[in-house]
Structures are given as structure tokens and as C-alpha cells.
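Consider the single chain below, provided in C-alpha cells and representing the form predicted on its own.
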Amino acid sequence: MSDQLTFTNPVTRFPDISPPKQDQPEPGLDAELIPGTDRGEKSYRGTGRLEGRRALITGADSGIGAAVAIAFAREGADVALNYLPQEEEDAQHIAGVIREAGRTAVLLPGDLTDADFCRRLVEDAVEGLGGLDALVNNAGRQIAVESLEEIDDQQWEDTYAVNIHAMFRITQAALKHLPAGSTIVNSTSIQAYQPSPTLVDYASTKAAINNFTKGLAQQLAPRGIRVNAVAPGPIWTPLQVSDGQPKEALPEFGKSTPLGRAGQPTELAPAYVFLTSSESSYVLGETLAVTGGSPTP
């Protein structure tokens, strides 16, 4: 597997996958995904850009969050990982990779639909890491539904609870701990700009995250806290097989991008590293698209 410092053709750097139809109960596990993902265990090489940083990452057990956690550790950061209790197998694997890099991994399982847990999560991360200066709001819920009439109140409310309400609560709780120089990076999506007809609830939360990011960035700039977002395109993660996509669409997942393939989680990690590092000190309120070439505004 090539690493991110090697000169490679982006079309062929990772395989053009055709995932078989498969189903996992929500939230899904990387350990059971076919084919497996590249989260950077072998392909991400750090250069010390986050040396000494202390980061809380939500949805950090698998997919994009796991890749970001590995990259942060390889760049020198200690990491608190949030995930659902049923994702423990994936979380333990990522914690092991972080510790192999010589960094601290703090495991903080819990449900982000619980408002009290969101606030307690921040306090537990601060205690476990000895402070906090980087927050990555990455956890997301995505359930594909054919028509609006099929979305019941519970799905609508749970999607907003995880994707936007938890982001507000965690960020609000974190602010009293974040010193000048701290960073917040939120995971949005190309769905904020190009909503799929089967993802009306999910896509609308991602548009809200874009707006939240830009407004909060202006509010916190005088305090020296930078807020930005990353907008992934079609990235192969357990989210897609736990009802995140229609099952019949899985074999063609990501093939409509200009690169002709789905992205791997590790391809997102450098964007989060850049926005968290001091290299991006003049970047605020930005949504950095990592979409395989699919255009965004």
C-alpha cells in the first residue's frame, strides 16, 4: 500500500472497489466490512505537525474518525475516542494503533443522542488527556429512505440529535477548556451541496453544519480559536452498509466521481491534520471538500 508521501496516480492509488450487497445493523463495524477500509494503519506517515496536542474525536472507532485518530497520533497528538458501546471492537483496534505510535488513547463510549452524556464526554476527555485543545466533531448518523413519507419522527429526531445537536452541545461544553490556538473541525458532507433524494434528513443536517461552522468561526476568531469543516464525498465506511445507502447501490458506490472510485478514510485524514495544525493559522470558517473531484460551491 502506498503512503501519502509517495508520488502516485490518484485514480489508481487505491482500488476501484465494487462492494457486494451487504447489511450490518446500525452503526456497523469496520471489522466486518467487505472489502475492508484503509484507515492509515500502514499508509499514514506523520511528521510531527500536532506534537503535544490533545484531541477529542467523536465517531472515532471506524471510518473517517478512525483515520483521523490514527493520523493525529502519528503527528504527535494524544487522542480521546468517542464511539457507541457496540463499536468497542473497532475502538480497541484504533486505540492499539494510537498506543503503538507512543501516544495516549482515552476510550469514551457513549450515545451522543443523550444531552447529558455529550457534556460529560468533554469533561472526561479533559480529565483523561490532561486538557483539550483540539475538537473533531465527526460522529454522524445516515439512514437511506426512499420517500419523505417513510421518515418517522424518531429517525428525523435521532439524525438531528447525533449530527447537529450533539455538535452544539459538545462544542459548547468544550469552549471553557479550549485555550487560544485551539481548533475545532466539523465533519460535513458533499450532501450539503448535492443532496441525494434518499438522504433528505441527513443532507439537511450537513447543510446546517456548514452554516454552524462559518458562524461559529467568526464568533470565536477573536479568542484565537479556529473553526473549520471537512466535506467528504463518497468514502467507503461502515456507515454505507448499515442502511446508509440503498443495498442495490453498493456495487456502484463512488464510481460517479471524476476519479471513478470511492475514497478511503485515510484520504480524508490529511485535511483534518492541516486544519488542526498551525499551518492553517489563517484559515477560518472554511469547508474543505475532499470529494474525488465532485464539485462544490
Ligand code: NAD
The other form holds:
Amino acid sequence: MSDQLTFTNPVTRFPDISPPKQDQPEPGLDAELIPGTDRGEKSYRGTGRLEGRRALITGADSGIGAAVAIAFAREGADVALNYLPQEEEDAQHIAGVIREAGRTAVLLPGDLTDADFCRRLVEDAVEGLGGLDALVNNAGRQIAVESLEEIDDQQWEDTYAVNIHAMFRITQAALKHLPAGSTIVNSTSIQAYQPSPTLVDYASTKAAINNFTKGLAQQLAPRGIRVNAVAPGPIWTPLQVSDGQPKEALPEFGKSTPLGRAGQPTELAPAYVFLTSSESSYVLGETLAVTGGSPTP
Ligand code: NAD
Ligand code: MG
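Moving from the form predicted on its own to the form predicted together with nicotinamide-adenine-dinucleotide (NAD):
First the chain shown before, then all remaining chains and molecules of the complex.
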């Protein structure tokens, strides 16, 4: 069985998929995505890089967050997973993979648009894990809308609530628990640099996440807490079929990248592992692009 360390051609490591038009209510489920995604269940090999670490990951039930949760567990970390209650099926699957790796999975469903929940989430993660030294702010809301006039206040505010306000509240609540050596990794996007015309609310949150990451990294550096970000390109996840993309765009999803294909969630995991592990001790305020070759500044 090949794993993420096997010498391979990145063009053909995963199939060039052409997803059929499909629709799921927000938030989508990995369990119903066609074709299914690779989150590393069968392929990610841990090498002890996060031994004994205690991580809280938001949006950990599916897509990129699920792949990061699996990788963290196989690298030796215990993981608290946050997701929406409607995503219990996906979350239970990932929790099972974490437990098979011999690590603890703490399930903490709840809505990140609720400010009180964001703060309670951190306390519950600390209690469930017996401490906290890694935070991955990965949950995100992306709804494609054709024109600015069609973005109502609720849509605008919900996108900012999940992508920005929750990141602020969770990070702030986590700080009193994070010892020196801890890490924070935020999920931003290539959309921070190349905004799609249909994603003005979403893309602008991702630019803000980059900026927040670089400012906070400097503030927390003297405390020995490192803050970084990962900027994925087009990755095949449930986000894309729950109105994240216009339906007609799905069959061509990811094909315009230099590699010519969409990325799979497990291809993101090593970037999060690197930025969380002490091997990246001199890397702060960095946004690591995982875009299939689409250029970023
Ligand atoms: P995904 O749908 O699998 O994950 C997003 C998760 O966000 C959901 O599983 C859900 O648990 C969580 N979420 C959304 N609203 C929430 C709320 N109100 N309360 C609690 N949780 C909520 O999709 P993904 O593509 O893996 O997305 C993960 C991150 O990666 C997001 O921040 C997204 O913006 C970013 N990203 C994705 C892509 C891509 O092409 N898939 C590209 C760039 C960036
Ligand atoms: Mg999900």
C-alpha cells in the first residue's frame, strides 16, 4: 500500500475527477459526496511527529479538517473534533479512525455562529483532552452568489461569523490554556489572492484570515506560540456541493490548476502536520499554499 511518503507522480497520484452535478443542503456530508474523497484513512502513515499533543480542530468531520484529524491522530495526537450536529454521521466515522490509531477522539458538536458556544467549545476540549497545545481553525462557510445585490444581511453575517468571528473567539479563549510550544493553524484559501466573482463575501474573509495570522503570529511569538495558515486550492470536499460552487462548474472543478486536477483532502494534511510539529519551530506568520501549482504571492 502506498502512503504519502511513497515516490509518486503528483499528476497521477489521484484520479482526474469530473464530479457530476449534485446538490446537498448546507452543510454537505462526505458520506453522500460523489465521487467520495480521500481523507487518508487507507494511506496516511504517521511518523511520530505529534506524539502526546492535544489538538482542537473545527470542521473536523469532513473534507480537509477530517484529513487533518486522521493525520494528527496517526502522528500521535489526541483530537477534539468540532462540527455541526447535522454532521454526526461524518464525525462518527472520523472518530472511529482516530480510535483505531489508539488515540482519544472527543466529539464536540455545535454551531460556531453562537459566540457562547465558541468559548464553551474550548473549555470542553481542554476538559476532554486534559489540556490543549494545538488549535486548527478550519471550519468555513462558502456559498456562491451571482451578484452582490443577492447577498442578504444574513448570508454576509453568517459567512463572517463562521470564518472570522469564530476564529477570533476560539483563539482568544484558547490562549490561557496554550503552553509555550503550542501552535495555531488557520485554514485560508487561494481565494484570498484570486477571488472568484461569485465569492466576494467568502474570499474577503480568507484575505482577513491571512492578515490576522501574520499579525497575531508576531504578537504571540515571544510567548512561544506559533501561528500559521494553510491556503488550499480547489479540493474535492462537501463544501463544493452545498452551494460552494455554481452547479455547472462542478464537472470542471480543479482542472484549471497546473496539475490539471482537483486536490484530495489528504494532500492537505502534511502541511498542517508540518506547521503544528516542532520541526517548523522557526516558521511563523506563514501561509503555506497547497494549490496544485496555481501561483500565490
Ligand atoms: P467541509 O465542508 O468538509 O468542511 C467545512 C466544515 O466547516 C464543515 O464540515 C462544518 O463542520 C464546518 N462548519 C461550517 N459552518 C459551521 C458552523 N456554523 N458551525 C460549526 N461548524 C461549521 O469543506 P472543506 O473544503 O474541507 O473546508 C475546510 C476549510 O478549508 C474551510 O475553511 C474552507 O474555506 C477551506 N478551503 C477549502 C477549499 C476547497 O477547495 N475545498 C479551498 C480553500 C479553502
Ligand atoms: Mg462537514
